[in-house]
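There is one chain below, alone, in structure tokens, taken in the form predicted alone.
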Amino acid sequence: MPQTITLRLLPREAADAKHYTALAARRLGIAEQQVALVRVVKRSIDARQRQPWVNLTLELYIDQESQPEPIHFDYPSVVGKSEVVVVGSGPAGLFAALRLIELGLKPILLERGREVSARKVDIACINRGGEVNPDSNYAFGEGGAGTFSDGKLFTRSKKRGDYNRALQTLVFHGANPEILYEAHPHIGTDKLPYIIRNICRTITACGGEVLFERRVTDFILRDGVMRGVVCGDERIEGAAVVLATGHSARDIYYKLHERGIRLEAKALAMGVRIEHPQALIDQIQYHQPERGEYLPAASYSLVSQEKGRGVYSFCMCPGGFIVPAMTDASQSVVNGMSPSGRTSPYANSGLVTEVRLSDFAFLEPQWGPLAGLKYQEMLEEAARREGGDGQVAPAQRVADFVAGRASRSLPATSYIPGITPSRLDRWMPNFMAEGLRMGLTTFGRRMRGFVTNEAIVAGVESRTSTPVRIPRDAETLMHPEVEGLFPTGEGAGYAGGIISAGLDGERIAEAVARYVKPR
């Protein structure tokens, strides 16, 4: 058995395998010639004194003790097997289509957008101000909207799955090792694709089968019971279909209830992205004038209640980019990402507060269920007027924001469409405004230094969370009213990122099996 060490250490020394493998070596007793493996097991930081500290798990093997294998899975070839529609190429999707084939049935993946390597092209076309298409954007296509992320791989719920062992899943296709030991573990929007890229090859290569541009535009239903969807003039039929289409497909919604499948409304989370400079972040968290080689760029995570609201901030992405994710012209929706190395020199974050059933009760007499989807809709379109033509976001310096006054100018911005000039609290909802106000004061106690005219706040992040749930039942995991119809993931109001939505996915799969007569 391999013998387990935590060791308290200076940022420089946690960087050196060779001096704290000598260290954990003289702690534990062991001459340092005996150690033939050292693996880190846990790696988090401690900034919460003048000095940062980083704790450090390592784990020792001795000489001629077993050492761990390689992570690996024996994905089985499911040709032949029955077949299940998985609707959605998200993480949801991913790991659904993975577990489906670990459990010997064959996915066939939906996927409405087009592969990685055409997304990007599409990707730069809104970047640089250009049209939007509708299915290949930061939400749409290969991997769906987590792809272009940051690839934060945190979730709040340890009960979804084995919350390891998707980890492990990511390792086998290409993410690093890192990621299984890291107290905040994340990817990278630069290694993401091809991460990605590799899950559809294991699909493939197994059988399954993943099909890019297939739009579903309707869904095959016989007495009752989901027997496929249809993409255009395409008829797809499975044994089941799992829909994991992610929160901003908002066609899927409005289809499901035109022909009436029961959808319920949901509350959610609606903002702004707040952007400061990264070294300015990095000098209130590590109290000192710069985070030398050895720190990572610091990151914050911030929560109140004003007014009984909540407020908090939301996919913080250190050394990031603010990034244009509308899926229609017509609509103005930023969110934010990084690369694995975080070097930019900006940090973003979502910045939103509770949106109440009520606040969005009066659409309901004439939406019904689509009522939150509306009131969605309605903020992204006034953002989009406010900030004009091009993707260029409606934005204001923070510490204007807070005091209620216009910005006459704004600071550099990672948001490459451009950012204009806007009095927010004028065109958001009051209690939006209002409360994002308070929270940013409140939140200005707590880190000095972070309501700044520094900083900017643009709008509007409306992504975090679907406004429509798709009920399933507790036990079959199976829509309530319609057999062979399994919501997964965030788009059907069960997950919140990368990791619980494949969690998600997995636990799906298995209701599936249950439910499917394997061939």
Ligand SMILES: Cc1cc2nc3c(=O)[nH]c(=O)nc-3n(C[C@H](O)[C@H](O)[C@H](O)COP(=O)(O)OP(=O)(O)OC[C@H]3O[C@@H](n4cnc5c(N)ncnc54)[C@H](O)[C@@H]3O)c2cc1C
Given for the second form:
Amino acid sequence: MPQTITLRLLPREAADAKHYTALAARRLGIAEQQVALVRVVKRSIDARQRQPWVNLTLELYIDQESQPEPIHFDYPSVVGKSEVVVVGSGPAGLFAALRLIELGLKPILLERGREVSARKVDIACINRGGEVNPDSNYAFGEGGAGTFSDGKLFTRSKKRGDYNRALQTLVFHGANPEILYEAHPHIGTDKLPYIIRNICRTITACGGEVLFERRVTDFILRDGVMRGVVCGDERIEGAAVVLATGHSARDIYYKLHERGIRLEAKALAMGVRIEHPQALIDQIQYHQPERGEYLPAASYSLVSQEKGRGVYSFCMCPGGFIVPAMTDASQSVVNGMSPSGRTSPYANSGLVTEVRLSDFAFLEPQWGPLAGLKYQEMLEEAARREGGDGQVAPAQRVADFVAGRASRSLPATSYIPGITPSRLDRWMPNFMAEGLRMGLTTFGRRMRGFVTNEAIVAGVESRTSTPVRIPRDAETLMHPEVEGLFPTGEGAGYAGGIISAGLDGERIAEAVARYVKPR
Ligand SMILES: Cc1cc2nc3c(=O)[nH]c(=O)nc-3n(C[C@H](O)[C@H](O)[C@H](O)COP(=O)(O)OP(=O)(O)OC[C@H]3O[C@@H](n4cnc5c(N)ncnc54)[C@H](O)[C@@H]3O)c2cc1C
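Show the form predicted in complex with this ligand, please, the one above being the form predicted alone.
Full complex below, order starting with the chain above.
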């Protein structure tokens, strides 16, 4: 058994493996030469006091003690096995496909978008203010919304075993093993495409199929049983259909509704992206004029209740960029990402308010369960009108927004298509503008300097969660009225991030295996 020890170190000491190994050996009363291997198993920063500390938990393998094996997964061949159609190659679809393979089923993975390298070209086009390809963008394409994302690997999942296994799956496919012990693991947008590619390679190497530029346009339903899908002229059938299309696939919700497949309206959260200079967030969080070379770009997580409504920060990207995450040129949608090194001079996060069913009840008579979707679209289109052409986003300085003043100019931003001054409260729903204003005032009291005109809020952060749930039976995990249809991931309303979508995908694959008899 390895010896476990926790050390509280200065950031400089925590970056020096020789230093902490020697210290750990001394504390354990052994000679440094006896340490055959030292593994960091947990690392977190405690910045509550003026001097930030790093808590490092180490495992020391001493003398001849057997050392941990590198992580390895055995994916069997599924050539000739029962076929399962998986729609969408986001984390839910990919993890579902991997688990189907482990369970002896052959996934046929259909993805509307292009593979990673072609997708990079489409994304560059959006950033330059060019066309938005409705099938290949920040949300659609190989790896789904998880590929050109931040890659924070946080989940509220209570099952640590499943969580660790999901992280190990990513490490097996090329992620840095540091994600296994960091308190807030993060991959970064520069590394994600490589990992996603490797997962797709595993699927095809085992005999599964990954087909790009296959947009599902309809479903093959016979006698209330889901038999497969239609992609333009092609009909693709399987023993079951896993629907992992994410929350931006509005055409899928419309099609399900049109085919009489029951959907449910769901509350969501919407708001803005807020961006500060990273140096300012570092100063506030580390209580020092500069963070120096040993501390990472600082982050924050803020929550408050304003007049009974939740207001919170979401998907914080230290050292990151604001990105245009629309799937259609008629919308303005912002989101955030950061590279693995978190090297940009900006810090951004989503700042959102709770949106309740009652807020869009006026759309219900016409749109039924799709009322929230329409409400989301209306806000995105309003932002687009305010921002203008070329994916320019409407924005306001933060102190001006809180004071209800127009900003005559705007500071520099990481958002490549650009920002233009706008009074956000003039076109946002009142409850949202008011909630954000009150929330910011509260956050400004907790983090002195947070409400400043050096920072901006830009609109709109509308794709935080789905406004529609695709119901499923608690036991079979199938749609309660459509046998063979297995909705999963964020778009179905059962996940809210890369890891939770991946874990839900695995869970759905296990349900599929119980339903389909392996050949
Ligand atoms: C910029 C950005 C940054 C983010 N950062 C983080 C982060 O740091 N950490 C985190 O946990 N989460 C982050 N997220 C959210 C995260 O990416 C999603 O929660 C996650 O990807 C959801 O997984 P999913 O598989 O359910 O759906 P998605 O990832 O949305 O995948 C759905 C897939 O289905 C495909 N599809 C849709 N319709 C069809 C169709 N008709 N036919 C065929 N294919 C179809 C899409 O092209 C897409 O590839 C970020 C999102 C964005 C946009």
